[in-house]
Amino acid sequence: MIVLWTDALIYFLVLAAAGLAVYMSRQAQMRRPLRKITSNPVAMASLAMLLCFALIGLADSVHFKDGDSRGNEVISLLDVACTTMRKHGEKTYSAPFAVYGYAKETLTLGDGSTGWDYPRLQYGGAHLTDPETEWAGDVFDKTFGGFSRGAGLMLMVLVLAWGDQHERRRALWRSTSSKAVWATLFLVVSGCYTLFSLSAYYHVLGTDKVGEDVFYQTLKSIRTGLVIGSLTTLVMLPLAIVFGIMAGYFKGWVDDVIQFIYTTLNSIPSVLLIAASILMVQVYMANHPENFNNLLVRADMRLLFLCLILGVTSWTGLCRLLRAETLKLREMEYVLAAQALGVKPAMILFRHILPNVMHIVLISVVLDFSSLVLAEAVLSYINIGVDPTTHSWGNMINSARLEMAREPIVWWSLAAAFVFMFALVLAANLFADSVRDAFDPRRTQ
């Protein structure tokens, strides 16, 4: 097993999220908003969708060497699940569910002569003898069969869950939020089962310029989007929490210094700062090739530095919010009483200030996640994002610029990146809105 830097940080983030969930469930002041979230059908359906994306990202974060390849290629669990899509590449472009190539070329006919026509794909629809008559029926049969198997699997799980005789658990399954979760999982699992079943015979989202399956690219891009959204938050939170609380509590010269730091940082155009930092990383890698002798290691290191740069440039907004909230909390009676009793400032910050600003931290984290995912797409579009060899929606959109200018137009790469990114960002935004409403102290109902 091979552990990359981003893999290790993702594992740490999962453990930290699990610990935070346990801690919050034990806090009395957190139970009401958590109950409000769990009773909201939209919030739970969005969370179920986010967890499906997270499982795909985690499967793509378990790396090991492929013993079947000659060069001991490093692959992930997701690559194993997508072996057919990964290995069944074509020569160049092909449309979704196509049997023939997307552009005409010179072909050698059966009688030895040459002709100008669309070539048959090497893998897409290769099992068909007469595509003109068999294609429509074969696609329908395999789509219906894959959806039926996926739906049957989810129905079996539902029957087992519904058959639980414990009355409290059965009442939980009957709630509206639980029905929303099961409906979301039913559609996602059935749809994924259908797409994976079809991908064994067709390129369901077509292929790109070098013949790589677009559906495989979009699945691999999920990890990049999640890494950008989560690891950037991991870098941003300590800076924002520490500086924001210190500036609001101590005031005076501490507040002046911290305000000068984030005001100066905000004065620098973020795009130029990110571009300069990425250029410095590239120069360092070029001058130390012995430390980056693997393309995967180079791409992973650039992704890690991009998360660090985004985190350093994104903490100022949350820091301002925490400073303003701390200025209010330091005048509360319980904080003044603790100061009068001689409690040390560090203990006051940890026991009285930090727990009372966590709702702001949580709301900011879920709200910033979607904006960071979109930021990766924008940065990769202008070539200062992730490494070009890394699968990401931004790189797919960047490469689609030239494809959209072709005649006939190649639209499926852009459409696939848009649909997957839209689904992730929409789920994150809906969940963020529910979290904001639940933790808003002005909403008591």
Given for the second form:
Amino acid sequence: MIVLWTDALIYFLVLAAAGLAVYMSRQAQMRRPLRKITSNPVAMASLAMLLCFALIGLADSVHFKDGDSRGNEVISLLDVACTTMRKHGEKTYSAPFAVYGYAKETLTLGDGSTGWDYPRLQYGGAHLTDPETEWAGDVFDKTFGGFSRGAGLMLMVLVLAWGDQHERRRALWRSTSSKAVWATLFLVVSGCYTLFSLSAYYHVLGTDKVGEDVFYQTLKSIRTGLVIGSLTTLVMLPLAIVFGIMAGYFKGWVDDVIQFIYTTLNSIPSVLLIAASILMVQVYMANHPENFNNLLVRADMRLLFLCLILGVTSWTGLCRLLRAETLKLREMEYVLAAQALGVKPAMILFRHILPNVMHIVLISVVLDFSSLVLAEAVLSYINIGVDPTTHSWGNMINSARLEMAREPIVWWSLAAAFVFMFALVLAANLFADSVRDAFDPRRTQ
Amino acid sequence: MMSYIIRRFLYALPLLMAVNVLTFVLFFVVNSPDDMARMQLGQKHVTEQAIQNWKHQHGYDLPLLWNSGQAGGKCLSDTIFYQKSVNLFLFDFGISDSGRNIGTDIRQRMWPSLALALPSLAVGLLVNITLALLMVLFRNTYVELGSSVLCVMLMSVSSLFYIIGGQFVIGKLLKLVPISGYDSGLAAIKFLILPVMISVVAGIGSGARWYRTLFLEEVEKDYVRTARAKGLTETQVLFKHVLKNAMIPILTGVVVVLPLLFMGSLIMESFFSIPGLGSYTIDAINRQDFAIVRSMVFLGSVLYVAGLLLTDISYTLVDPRVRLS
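Next block, the form predicted in complex with its partner chain, ref. the form predicted alone:
Once more the chain from above appears, this time first in line as the rest of the complex follows.
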């Protein structure tokens, strides 16, 4: 097993998130907002959606050396699951569910003569002998079969869950939010099952310029989006929390220095700061090729750097919020009491201030996630995002821009990136809204 | 008031100095001028002489921060840092790595940027505020629920899709306006309609939601209840009382971005090939022209500081309770 830098950080993040969830569910003051979130069907459905994405991302974060390839190619669990899609590469573009190629070429016909026509695809619909008559029926059969099998699987799980005789858990199943979660899971699992089983016979979302399956690309892009959205917060949080509550609590010169730092960082246009840093990283990598000999390591380092830089540019907003809140909290009676009892400042910050600003941290982390996923696409478009070899929605959109001008239009890359990105960002936005409503003390009824 | 402004200017100086040092560290310490020369001249097969020539031509053949070979004040002034940074304070941006005068370029490209950014801001503001007011007017009905859901969905679409979709449908399929390009004078209008429209549509989701929360905060206040108690209709309350008072945060929010409009929009300009400062910056990034990127960073931070100052001043103008000290 090979652990890339981002992989290690993702594992750490998952552990930290699990720890935080356990810790929060034990705190008495957190129960009310948590219950508010769990009773909101939209929030729970979008959380289920997000977890599905996270699962795919995690499967893509377990890397190991491919056993049966001659080279030392590094693949992930997701690659193993998508082996057919990965191996079924065509020559160039092909439309979703296509049987024939995108461009005409010279073909040798059965009788030895040559003609100018659309070639059959190497893998897409290769099992059909007479595509004209069989195609529609076959696609319908395979879709229906895949869907019914996926749905059957989910129905079995549902029946098992329904058969649970435990009274408290039965009450839980009856709530609207659990129904919403089951509905979401049902759709996602059976949809995925359908697409996966279809992709053995067809290119469900077509192929791109070099003939790579677009469905595979979008699946791989999920990890990039999630990494950018989550690892950036890992960089940003320590900076924002430490600086924010220190500035608010100590005031005086500490406050002045910290304010100066974040005003300086804020005043540089963030896109330019990111561009400058990425340029530097590029030059550094070009000059030190010995450290980045592996393509995967190189792309991974660039992704990590991007998260780092995004984190550095985005901590200032949260820092300012935390500073303002701490300024308010430090005048509270319990903090004054702790000071009077001689508790050390570090202890006061950790025991009394930090737990009371956690809701702000939580809200801003969830709110930032979706904007970071969107930012990745824009940055990749300006060529200062992830490495061009990394699968990402930004890179897909970037290449699709030129494909729109082709005749006939190559729309499937763009559509695939759009649908997946929209699903992730919409789920994140809906979840963020409900988290904000639940944790913001001003919004409680 | 005057003394406050002067004090803010003095406060801005160390800030800009810090920005300068930061960009200097990013650009020169991480990568030596040798690396930059190699980057510009091509990665391989570059003779030492060519590198030296390039460095001399662009003034990079000096020590970074401290010139021990010179005497007195020249110790500091005969360095790359001094030569490249101090002139920025006088808005003398120097020559780009490809040999063009950056100052002239900026003055020329400022206008197309403004021609795109100003209408986008104005129309966007108008549309967003109108929609937000309507949402508040129909609050607690299905209209509001539906429009909130629509706003979240609009927010969840990347701005790139709006641009590509808009260009495709309006430019390519319907052929109403040219897909991209620019012209001087009034002829530019037909090139600007589509980008302005797209940037307005792309901003509706987050904009309308944001203004809605502002209005909702005002609606809860006592003076609104008084106005209703007087027997005013809901529309009168909204337009005469709520809108007026909500204008304070809206105005100050707009003022802070006003100076930054000069910088243009990176993506819009490069998609629609409008020769503004945004596309200038993108080209510089793609060509790895550090001199331009550095100047734009400096310009951006100056404008940001100016925006902060304008916000403070506008606060006192629209809200007499605020006193600057």
